[in-house]
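What follows is one chain in structure tokens, specifically the form predicted on its own.
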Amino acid sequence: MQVLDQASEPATGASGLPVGLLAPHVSADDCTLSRLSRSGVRLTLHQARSLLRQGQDWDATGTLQRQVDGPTNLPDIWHKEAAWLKPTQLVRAWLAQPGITFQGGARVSALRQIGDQWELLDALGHVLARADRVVLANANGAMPLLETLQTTLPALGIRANQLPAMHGVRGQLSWAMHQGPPDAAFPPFPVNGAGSVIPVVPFEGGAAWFVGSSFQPDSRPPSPDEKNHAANLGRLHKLIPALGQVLAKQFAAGPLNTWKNTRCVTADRLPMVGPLYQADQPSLWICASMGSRGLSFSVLCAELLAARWGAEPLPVDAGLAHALKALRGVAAATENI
């Protein structure tokens, strides 16, 4: 398997999320998103236990979910099967597996089908790679490629409106190093509900705390970092008021460290994973739109791809797997009536 990425190296510190929270989604009706997230969390935890250093790259701390945005009488929920995890380290571990080749500095601008193979081209039309099967796992970057293919290869029948509507949501994480032992206001485990706080993570030779994340549609002009930091602090005041008071001075004094990027989100908040056109042996697939739950869904979606390619049992029941299919947009739904 060959992995192409526009970054010069896999999951660089400049682009990779420094730490994320792995916890299941909860709903009163135990909706599809909730059930899928539980399966995804279990699979990702298995990968962490197999490939990463506990206490350094991840830790099975559990997570407390506080119900701060609903009725005040809702109880908190303790998630035993939850953890913080450094995605960069997990990606590096995956890319180090046998049979994987990483090609950095490779921005794919177009695809061209030559017989049974695909050629991946750069902006000048030079061939970056050739493959029998291609998976677009580039989030919002998939749409320009698909729109081009609708014109250059109409016979495939690829139509963007067969996919669920996608949009980008910007997010910013606020973080800083602990100066000495953590203040007593920090909880002993991550807490989420109105945003999240990960209290202590080994980082850059010390320990850091992380609070986030902001939400802003990418259809609007980006907000200044200071405004996003203030939004993160506002959520922290709701989530853990005592900690919000302790960190308010640090937020005000600045500058805090910032990590920001754009999430790819579907209207139904579910990833899309599957072939991009109808055929007995489709060779162009997509695995994208993890939203804010990339740690919960990435391993699950990869297992779904592998199961379909190898005609193996699915990692979740067929109904849940069907909810993630890529071709579930307006055109596809109309054709199935």
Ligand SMILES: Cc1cc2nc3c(=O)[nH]c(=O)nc-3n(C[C@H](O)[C@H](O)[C@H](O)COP(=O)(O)OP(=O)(O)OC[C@H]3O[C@@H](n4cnc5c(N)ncnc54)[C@H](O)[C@@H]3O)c2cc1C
The other form holds:
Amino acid sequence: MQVLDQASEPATGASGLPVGLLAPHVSADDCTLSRLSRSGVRLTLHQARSLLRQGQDWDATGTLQRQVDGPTNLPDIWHKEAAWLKPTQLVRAWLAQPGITFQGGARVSALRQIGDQWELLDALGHVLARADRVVLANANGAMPLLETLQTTLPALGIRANQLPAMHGVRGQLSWAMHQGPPDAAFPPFPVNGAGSVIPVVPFEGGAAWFVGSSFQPDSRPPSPDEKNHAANLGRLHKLIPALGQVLAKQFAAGPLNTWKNTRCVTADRLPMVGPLYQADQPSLWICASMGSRGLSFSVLCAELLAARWGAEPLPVDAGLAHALKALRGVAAATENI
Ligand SMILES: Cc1cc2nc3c(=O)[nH]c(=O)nc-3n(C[C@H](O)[C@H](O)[C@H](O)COP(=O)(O)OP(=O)(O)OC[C@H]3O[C@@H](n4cnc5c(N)ncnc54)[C@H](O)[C@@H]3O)c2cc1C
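Return one more block: the form predicted in complex with this ligand, after the form predicted on its own shown previously.
Shown next: the complete complex, the earlier chain at its head.
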């Protein structure tokens, strides 16, 4: 069962990321994030091929990564295994699979354990759902829920500092419909490197372009939309100067469409997936902190979770899987968890 505070099935597209980029992370030392992202991209692409309509819900266009932010002019990188994808369509396809119940419009305010069962409570203390096993897959909402546990269930020994520090990073996409055929300055595939451009996506009966995304810590007051649009245009000028010039008029004329949300990020930029306390059969798990790469990491994390529950082979090597464990915070390290 999935319990979510969104009023309707998230797949209606009303509030989810309208379209995102699915591309591997690259680093000179091929760090953990890079290796995990390659595995994750492969798994998500497989889901897209199996469940979605190519050209409508996603497209395996490949992506050009421009190295415009580095100290020197490094060559661009072509990612063949990359795509744009509408996450709400993928969620809709998953929810339509047998054995899944979706309960929307349900904000969980607290968790309580009664015997072997967990109860999910609303703000009035009414039970929204009961389950043997709970996975906190609610991004920045996970910590507040865990804090409700601190007071009611110290017996499990869960402490926030056993988890890596998490913080929110606000982001905003700028987008608009193409009026007629796309301008020749649009590239034929997505480009990323300093922000990103997804040039042509079937949308609302026509085609749309998307330019993103701003970054701003949620510890500061939110910036006005206009400032975020200007930041997106600034990055576009570096990424594809000719397109920046073409779209500058549209940015100036405004208003552009906006989509914004807050990313959930750990200090090491890796998701966390695993049990929240040590036991033979832990019943409280987390799968969160996908950062800016939910499309690359969510399927991989779900596969890891399922493999651990079912004692099946892990989808990545044990060292990489270990890097994602939830109990990797300061206290966990000193206590050798
Ligand atoms: C502007 C922007 C652009 C992005 N572009 C890309 C991209 O191109 N490619 C990419 O891979 N990623 C991108 N991302 C990141 C991506 O959106 C996230 O990685 C992804 O959404 C994380 O998924 P999630 O399900 O873990 O968390 P979320 O999508 O944040 O979902 C968490 C859900 O839990 C619900 N919730 C929270 N607390 C509770 C509660 N107590 N009870 C019930 N429900 C609750 C929330 O309402 C929300 O619906 C972008 C993010 C932003 C902001």
